Amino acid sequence: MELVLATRNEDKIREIKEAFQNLPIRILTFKDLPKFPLLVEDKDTLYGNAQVKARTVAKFTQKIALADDTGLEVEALGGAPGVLSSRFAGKGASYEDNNRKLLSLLKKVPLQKRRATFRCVMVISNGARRERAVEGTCQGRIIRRRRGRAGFGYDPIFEPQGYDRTFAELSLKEKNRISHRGKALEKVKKILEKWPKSRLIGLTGNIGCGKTTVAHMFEDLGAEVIDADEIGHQLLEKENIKKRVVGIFTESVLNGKGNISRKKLRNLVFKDKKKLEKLNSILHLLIVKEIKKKIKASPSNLIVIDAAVLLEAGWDSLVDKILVVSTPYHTQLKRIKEKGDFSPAEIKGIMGAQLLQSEKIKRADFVIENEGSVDKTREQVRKIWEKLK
C-alpha cells in the first residue's frame, strides 16, 4: 500500500514516518511527487482543513492520502489559538513568533490556570467515497518560558499532564506515545490495516443501456466482477428468503416447481412502488452483506460491482469510482423490446423506478456511451481500464 502525506511540514512528516516505521506501507511525500498541489487551510474547523487537504492530494495522486490539522486550545484564552494555531501571530508566522505571542498573552496568568489541550484531527481519503476521520488529544499546560530543543510548533512551551518535561524535552518515541498526533496515528494504523487493498468500481446503468456487456468487457481485461443482480437471484432461491417473500406477496409469485418466479415477482412489484420497497427491504441489506464478503475474499486489484440500483440503493458508498453506461432513449427502448422478456407495463415500471440517466451521469466519474459498435464500446472500456489500473 502507498500512502501520500498531505503536508509540506517536514516536522510532521518525520513524526508520522516514525510512527509508521513498522507498517508495510510505502510513504510518499511532496518530495516524491512533482507539481504537488497547493494545500489551503481556509476552513473554520480542524476537521474541515484536514478533509480538504486529504481530498485534494488523493484526487491529484489517485492514491490514499493522509492529512491532519492540529490546534492548541488554551483554556484561559477561551480555546484560542485553536484552528488558527499555525498562524496565530499572523500569516507566515514562525514557530517562535507564535510561541512569543502566546506567552505574552498569558504573562499575568498563574500556572494553575494555564491548562491547555492539543487536538489533532486526521483524515484518510482516497479522493472519492472512501474516507475516515480520527482525533487525538493531549492535556497539559503552558509553561512560562521555552524549554527543550526537540519537537516543533508549541512543543517547547507545552508540558503534558503527568510530566515535568515539555514536548520539546521528550524523545520522538516518547512524544509519539502520549501526544495528540501519536494517539491519532494509532487510530489511523488500525484503519489502514483494514483498508481494502482493491480499487472498487461501481458499474451501473438503466435497463437496456448495455451495463452487462460492459461488465463482461472489464472481466475480459482482468477485473473481478461482482454481479449484485445475480446475488439477488441466488438469495431468492434460499428457503428462508422464499418464505419471507411468499409471506408478503403470497404464493402467487411461485412457479410450478414451488420456486419464486422472478418474472411474476417483477411484474408484481414494478406495478406498485410500496411492494417494491417491501422487496428491497428484504433483499438490499443481504445483497450488500454478500458483496462485502466477496470483496474481502477477492485477490483482485480491481473489482467491478455491477449493480443496476447502485445509486438508487445508496450502494455508491461502497465504491471508489462510479461508472455509468448510457445510451439514447430510443436505443434503450429498442434493446428492451428486442429481448422480449418485458411487458409494456413492466418496462414502464422498471424505468419509473430507476433514476434518470441524466441524474446518474451527474454523479459519475466515468461515462461510457454505448450506442455505436461493440468495438467503440470496448475502446472506451479499455481507456477507462488504463486509468484505473
Ligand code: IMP
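Residue numbers count along the first chain shown, from 1. Computed from a prediction, not measured in an experiment: that's the story for all the values here. Compared with the form predicted together with inosinic acid (IMP):
Of the two rigid parts that describe the chain's movement between these two forms, a single one contains both L254 and A308. Note on conformational change between these two forms: two rigid parts, with the smaller rotated by 22° relative to the larger (from C-alpha fits).
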Given for the second form:
Amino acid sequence: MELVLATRNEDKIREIKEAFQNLPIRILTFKDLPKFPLLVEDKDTLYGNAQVKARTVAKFTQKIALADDTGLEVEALGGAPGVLSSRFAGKGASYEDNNRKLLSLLKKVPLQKRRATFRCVMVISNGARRERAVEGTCQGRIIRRRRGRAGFGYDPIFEPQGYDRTFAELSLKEKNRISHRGKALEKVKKILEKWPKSRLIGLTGNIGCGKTTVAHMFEDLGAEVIDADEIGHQLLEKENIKKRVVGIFTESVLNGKGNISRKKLRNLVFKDKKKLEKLNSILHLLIVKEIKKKIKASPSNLIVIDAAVLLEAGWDSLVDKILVVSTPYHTQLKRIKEKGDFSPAEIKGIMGAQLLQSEKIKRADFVIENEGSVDKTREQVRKIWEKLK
Ligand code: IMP
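Same protein, the form predicted together with inosinic acid (IMP) this time rather than the form predicted alone?
So here's everything in the complex, that chain up top.
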C-alpha cells in the first residue's frame, strides 16, 4: 500500500516515518512527487485543516493521503494558541518566535498553572468518499526555559506529564510512544490495516429503475457485486433476528411455515415510518457488518455494492463513488406493475420511503439513464466501467 503524507513539514514526516517503519506501507512525500499541491491551513478547526489537506493531496495524487494538523492548547491562555499554533507569533513565524511569545505570555504564571495539551488530528482520505479522522492528545506543562535539542516546534518548552524531560529531550522513539502524534498514528495504523484494497462503487436507484439489471451488467464485466438487499433477506431468515422482529411486530408477520413473510412485513413497515425505523434499527448495522466482511474477503479490484437504501441508510460513507440508476416516473411505474410483485398501496408506501430520484441524482458521481434499450444501458455501464477499473 502507498500512503502520501499531506504535509511539507519535514519534522512531522520524520516522526510519521519512524512510527510506520516496520509496516508494509510505502510512504511517499512531496519529495517523491514531481508535482505537489499547495496546502492552505485556513480553517478554524484542526479537523477542518487536516481534512482539506488530506482531500487535496489525495485528489491531486490519486492515492491515499494522510494529513496531520496539530495544536498546543495552554490552559492559562484559554486554550490558545490551538489551531493557530504555527502562526502564533504571526504569519511565517519561526518555531523560536512562537516559543518566545508563549513564554512571555506565561511569564507571571506559576509552574502548577501551566498545564497544556498537544492535540493532533489526522485525516486519511482517498480523495473520493472514503475518509477517516482520528485524534491523539498528550498532556503536560509549559516549562520556563527551553530545554533539549531534539524534536521541533514547541517541544523544547513542553514537558509531558510524568516526565521530567521535555519532548526535545526525548528520542524520536520515546516521543512517538507517548505523544499526541504517536497516539493518533497508532489509530491510523489500525485503520490502514482494514483499508479496503478495492474500489467500492455504491449502486442505487429507486424501485423499478433497473438497478438489478445494471448490477448484472457490472458483474458481466468482471466486478464483484454485493447485494445488500439480499443480505437483508438472508438476515430475516436467521432465528435470532426472527425473534427480534416478532418481538416488535408480533407473530402476525409470520407465514404458515413460521417464517417471516417479507410481504407481511413490508405491508406493516411501509405504512408506518416508526415501524420502518424499528426494522432498520435491527437490520442496518448487521447488513453493514456483512458488507464489510464480504469486502474484506473479496479478491476483486472493483466491488459494486448494490443497495436500494444506500443513501437513505448513510451507507454512501462506505463507498468511493455513487452510481444512481434513473428512470422517468412513468417508466418506473410501468415496470413495477409489469413485475406484479406489489400492490398499488405497497408501491405508494415504498416510493414514499425512498428519497426522491432528483435528490439521489444530485448526490451521484455517475448517473445511468435506464430508459431506452438494454444495449443503450449496457453502453453507459461499459463507459463507467472504463473510467473506474
Ligand atoms: P500544524 O499542524 O502544521 O498547523 O502545526 C502547528 C504548529 O504546532 C507547528 O508549527 C509546530 O510549531 C507545532 N507542533 C506541531 N506538532 C508538534 C509537536 O509534535 N511538537 C511540538 N510542536 C508541534
